[in-house]
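Presented below, as C-alpha cells, is a lone chain in the form predicted alone.
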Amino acid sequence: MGISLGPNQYGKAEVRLVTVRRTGGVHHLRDLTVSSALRGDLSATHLTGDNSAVLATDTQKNTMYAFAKQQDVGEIEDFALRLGRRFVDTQEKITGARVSVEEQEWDRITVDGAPHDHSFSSSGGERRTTTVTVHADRAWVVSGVDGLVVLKSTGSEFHGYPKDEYTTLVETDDRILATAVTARWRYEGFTGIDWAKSHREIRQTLLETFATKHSLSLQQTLYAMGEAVLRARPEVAEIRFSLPNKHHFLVDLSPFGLENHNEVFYAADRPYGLIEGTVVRDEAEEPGPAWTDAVL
C-alpha cells in the first residue's frame, strides 16, 4: 500500500492587530484580524521533522506587527499583498502564500456636533474582508464584506413552489425579507484599483439593489445584486454570496380576536434557509487559486 503526503499548508491564524496613527492630536484607528498560510516544499518537516524550510508561525505574526509599524497599513488589500510577497520572496522553499484580513470599522464619537479626536464606537458586526494569494509572479485578490445585515418590510413575495404531504409553509405576496450578506468578489487586472472606493461603491450597489428589487425569491435578489455589481464595476470578474434567510413569521393573533395585517412578526434565528450562489462575467479569466483560498 503506497502512502504519500498530500496538499498541505501552515500559518498563523487570527492575529489581532490594532494600530493607532497620530496626526497631531487626531488619532486614526485600524482594527484588523490577519491570518497567513504558506505552501511549498514542506515534505521534510512532515516526514522527518526537518524544520529547515519552516518559517515559524510566530515569525509570521511578528512580520505582521513589524510591517504595520514600518509603513502605514493603508488599504487591507495592499497590506495583504505586501505580506504575501514578503513570505514568498524571502523563503526559498515557500512558493505560495495566502494572507486574509478582516477589518472591523470604528466610527468617531460625536461630541457637541463634532467628531472626537480619539474616541470611537463600533458600528456593529459588519466587517470588510480581503484574501490575497501570492504564487511565484502572480497574485489574486478577493475582497468582500461579512455581516452586512439588511431588511425590507415589503416588496418581497414567495409562492409557486412545489408542495407535498410535508409542506406547511403558506404562500405570500407580501413578506419581510432580511439577510446578513456575506459577499466575496474577485478582482481581475487589479493594477491601479482604488480599493477603498471600489469597496465602498460595491457595498452601496448591494444595498441599493436589495432595497429596490421587487423580490420573488431570495435567489432572485442574489442574482440581481451580483448582476448590478458586475455591470457597475469592470474591475470585478465575479462575485459570490452566502445569504441566510432571516425568517420573520407572522404571529397568529386570531386567538385574541385580533387581525394581523403584516404588523406583528416573530423573528426566528434558527433554523434558516441558506441561499448561496455566484454571478460571473462571461469573459472572466479562470480564478486560479483565488476562490479556493477565499471560501465563504
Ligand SMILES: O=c1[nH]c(=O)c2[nH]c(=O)[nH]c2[nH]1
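If you're wondering where the values come from, they're calculated on a predicted model, not measured in any experiment. Here, rigid core means the biggest group of C-alpha atoms that superpose within 1.5 Å across both forms. Positions refer to the first chain, counted from 1. Compared with the form predicted together with the named molecule:
- Rigid-body rotation of the smaller part against the larger part between the two forms amounts to 175 degrees, from C-alpha fits.
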Given for the second form:
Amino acid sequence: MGISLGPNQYGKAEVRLVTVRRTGGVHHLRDLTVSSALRGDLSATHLTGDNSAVLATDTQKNTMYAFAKQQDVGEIEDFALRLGRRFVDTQEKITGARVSVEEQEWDRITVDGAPHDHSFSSSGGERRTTTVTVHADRAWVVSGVDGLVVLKSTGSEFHGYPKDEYTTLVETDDRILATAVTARWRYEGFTGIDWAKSHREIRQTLLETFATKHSLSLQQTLYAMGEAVLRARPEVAEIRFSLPNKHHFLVDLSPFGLENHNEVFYAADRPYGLIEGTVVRDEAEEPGPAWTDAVL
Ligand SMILES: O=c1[nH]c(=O)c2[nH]c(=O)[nH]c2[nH]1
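I would like to compare: after the form predicted alone, may I see the structure of the form predicted together with the named molecule?
The next block holds the full complex; its first chain is the one shown before.
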C-alpha cells in the first residue's frame, strides 16, 4: 500500500498589525490582519522532520512587522505583494506564497465639528440598546450602546501602579488606548425625552470625552466619560460602563536592528483588562428594579 504526502501549505494566520504614522501632530492609523501560507518542496519536514526548508511561521510574522516599519504599508495589495515576493525570493524551496490582508477601517472622532488628530472610532459592530421595566404605576428606562470601538494613538499613559515580584508590565507615558464601549444609562423623569436625540448626543459626548481626556488609566477615562454625560444630560441619573482594555503591545523590532517609536503594534485580542464602573448623580432616585434585567 503506497502512502504519500498530498498538497500542503503552512504559514502564520491572522497576525494583528497596527501602525501609527505621524505627520506633524496628525496620526494616521492602519489596522491590518495578515495571514501567510507558503508552498513548495516541503516533503522533508513532513516525512523526516528535516526543517531546513521551513521558514518558521514566527519569522513570517516578524517579517510582516519589520516590513511595516521599514516602508509605509501603503495599499494592502502592495504590502501583500512585497511580503509574498520576499518569501518566494529568499527561500529556495518555497515556490508559492499566498498573503491575505484584511483591513479594519477607522474614522476620526469629530470634536466640536473637527476631525481629531489622534482619536478614532470604528463603526461596524455597534448596537444601540434599551431595556425597560414596567410596573403598574411607573416604568424605568435603561438605554445604551454596545461595541462602540474607539482608539487613541497618543494621550494615554499608565504608571505608578504597585510593583511586586510578578510585575513585568513596563510603565509608559505614551501608549495606545483602545476599547469597545458598552454603556448603559438610566433615565429619570423621562416624560418628553427625544430618545434618538438623547442617544445621539450621549454617544457624541462619550466619543469627545474619550478623544480629549488625557488618560492616566482607562479607569480615569471611564469616570470622565460618565461625568461628562451626567453634566450634559439632566435626564440621565446614572451611567454604567464595561470597558475592555484592548491591549496594543509595542513590537520589539530591535533584533532586526530597527527602532520602534510607537509605530508598529501587535493588537492582542485576549486576554484583555476589563474595567467596569458606575457614575451616579448624587441626588438621583433609587434605581428600583431598573437594572435587574439590564446586565452589563
Ligand atoms: O488603564 C489601565 N488600567 C489598568 O488597571 C491596567 N492594568 C494593566 O496591566 N494595564 C492597565 N491599564
